[in-house]
Amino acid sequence: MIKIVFLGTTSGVPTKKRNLPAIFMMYKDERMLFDCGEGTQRQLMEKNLKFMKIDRIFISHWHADHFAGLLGLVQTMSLENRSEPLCIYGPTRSKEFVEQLLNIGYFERGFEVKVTELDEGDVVDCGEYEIIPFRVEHRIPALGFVFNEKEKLSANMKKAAKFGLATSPLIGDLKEGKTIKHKGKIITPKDILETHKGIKIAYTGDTKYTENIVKFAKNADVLISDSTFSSDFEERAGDFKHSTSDQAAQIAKKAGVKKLVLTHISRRYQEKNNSEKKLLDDAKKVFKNTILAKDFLEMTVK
């Protein structure tokens, strides 16, 4: 299971209703951040979401309202005594621009903060998950990326039952791979054994319809996607390397994913004014199980 918070879904400039770009994500007792806009710590306080225990965040590409937000958190983290190290990943140059961030002004950190520049083809093993970048289409240097709980295996009870085995802790054994022998049967790990697919999330970062991204989020849970404007500028969308909600539809119809979910939105759609209705209609007409992000919205995928 993974809980996922939208911290800000705003685009380039924040509103009254919503917050530079931020995405917190908890799997377990594992707490990660997708981009961090300014005023992403108080977002994370508004929601107790304990911003201490982050040990990751996945930066998609460096244009401030996806960044602005780490220097105030680390220097945050720091004046709360944290000492263990903070993991920040993102695309090319990201160590150049993570050194210049956190050198700015009289400060010292009392913590290491981890760099790691990630082009697709890479893979964070973070043990029972992985992160996997890919690339998208934007202005700049810019990634999306996917979590992906690994394969898990567990035990037909049925089955363990008819070996005499529904309470063994031999079945520990057969999930580590190993053939055993009880009540004189030869158990093989097929024999009682299923694998369940993990939880996949993809997210898009800022980009413009590519179908990388169909390729990247093929069978997802969830596809976050960025959704700045309606179909009727779909032209201004691609001039500056941006997705309408209806081509967000498009890819989530393509890769076959469970649900859509509509972020990044531009300022000019408001709730006030029922503009943000426009995004949503754009995007149910092709695929129907869609959402708008709103700040604060929270998500449990199991």
The other form holds:
2 protein chains.
Amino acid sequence: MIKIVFLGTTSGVPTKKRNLPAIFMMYKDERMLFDCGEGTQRQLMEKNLKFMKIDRIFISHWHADHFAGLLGLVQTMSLENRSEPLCIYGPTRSKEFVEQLLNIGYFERGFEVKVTELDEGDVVDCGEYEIIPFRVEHRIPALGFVFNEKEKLSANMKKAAKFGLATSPLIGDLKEGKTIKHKGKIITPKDILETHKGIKIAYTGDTKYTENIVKFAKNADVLISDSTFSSDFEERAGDFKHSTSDQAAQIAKKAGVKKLVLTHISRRYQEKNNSEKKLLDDAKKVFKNTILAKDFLEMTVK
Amino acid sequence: MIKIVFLGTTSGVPTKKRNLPAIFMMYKDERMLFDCGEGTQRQLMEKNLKFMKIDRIFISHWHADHFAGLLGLVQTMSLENRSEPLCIYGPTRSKEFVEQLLNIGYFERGFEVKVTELDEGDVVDCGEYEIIPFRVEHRIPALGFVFNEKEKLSANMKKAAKFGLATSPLIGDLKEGKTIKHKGKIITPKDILETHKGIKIAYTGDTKYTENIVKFAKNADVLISDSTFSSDFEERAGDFKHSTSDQAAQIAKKAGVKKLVLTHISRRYQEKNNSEKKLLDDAKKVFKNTILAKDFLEMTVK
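Previous: the form predicted alone; requested now: the form predicted in complex with another copy of the chain:
Then the entire complex follows, led off by the chain already shown.
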């Protein structure tokens, strides 16, 4: 199970209702952030999300609306006596920018910040899951990320029973890939074990429409997409290399995802004048299972 | 008249109720900030404070809780097409730190940011008022600031009548320092004009108890003081070079100010367990006209 909490859902400029971009995810006891706009630490506090236990932060690109909250979050972690290292991942130049950001003013940090620069083709192996960066098309080097729970092995108990294995600890050996001998029979893992697809979440960061998202979001449980504009601003979206909500929906459809969440919403779209609804409706016409993210929207994916 | 709005009243770590330090002041049509902690732009929006019209930002010292909001505010000003220059003032190394902060990532700014490094003895002349920096004692170079409305000249109309001057435009000449001749009499400015003390607001930034605040806050209408701790944490306050609320009150009393506002309140003090009340009561025992700042507290001083 993975829990997703949207902490900031605006685009470049915050509004009274939408803070700057950040998405919190929790898988088992591991907490991570995707982007960390200004004010993220306080959004985490508002939802009691144990920000001290965040160990990984993925920055999609180095525009300030996606990273300006890092400085305050890291400082607060230090004031709260964190000692565990914090891992920050992002596109090219991330090492330089993190170093620059965390060394402004007079700030003694009590823990290590490890920065890893990623590009398409890399995989961040986190044990039971992996984070896969992929290239998107924005005005500057930018990445999307796939959270990919690894395939899980489980015994088909009917098949196991045929070999008299029922609850035998030998199933553990099979899961480790071993071939075993039981009651005179040789049993291989594939005789009994089945693989189950893990949870897959794709996040685009900021990007214009690109087929590369279709490729990386293929069959995802959830696609979280840039949706800065509604369809009538397609030209503007192209100029600024952002997506419209219906472009996000086209990608969701092509990629065959289960659910689409629109985020990075320009401040021009508001609840009060129904423009937010239009943005959502544009997408729903193309891909029905679409929702519009709001700050503090919480989802669980199983 | 000056309007003061407290945008952030916590110390180093924000809470659900208190954002990071920032104070907005408006004098006539001029808007300024004293410190600019993370999230300041959104606090300004919450109160509809026309952040685009802020022309001066005074940073008391370069700890991130006092400056991390600069990056987002400047970026938003740029995205909103600001063209007027923005003046940032602060202690030594301010130029280096502002340049470092505003050049992280990929950010094209559409307006000029002018940085002025200040020290005690300097005066920022803003026409009808001046900002006077003074040294305080913190762990790093740190300043307090005095907002000082200049003395205003007005005619004593009784005295003017004796010279037959009533509503004469010659009073304007007197205000310009000229000696005039009227109905055969020579009249000097001091025959008719009286000076009135302007509004004076003193803000300490972060500091331990120091007599220098007494000197600079002398007879202020309002003293806004570091009050990180209550009296039972005096030793800790000393170690971290912050003030207790009763130390702030002692300074208010010695300086003969009219009103004391306590801010920069450690997160350990909360409404729910009455500890905030204790912090305030400590101060009130020494200086009665004391209030505790809260986020969005608004004051006008005439």
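Residue numbers count along the first chain shown, from 1. By rigid core we mean the largest C-alpha set that fits within 1.5 Å across both forms. All figures in this text were calculated on a predicted structure; none of them were measured in a lab.
Peer 1: Compare the position of the CA of residue 164 between these two forms after a rigid core fit and state whether the shift reaches 2 Å.
Peer 2: The answer is yes, as the C-alpha of residue 164 shifts between these two forms by 2 Å or more after core alignment.
Peer 1: For residue 196, is the C-alpha shift between these two forms 2 Å or more after core superposition?
Peer 2: No, the C-alpha position differs by under 2 Å between these two forms.
Peer 1: After superposition on the rigid core, does the Cα atom of residue 178 shift by at least 2 Å between these two forms?
Peer 2: Result for residue 178: yes, a 2 Å-plus shift.
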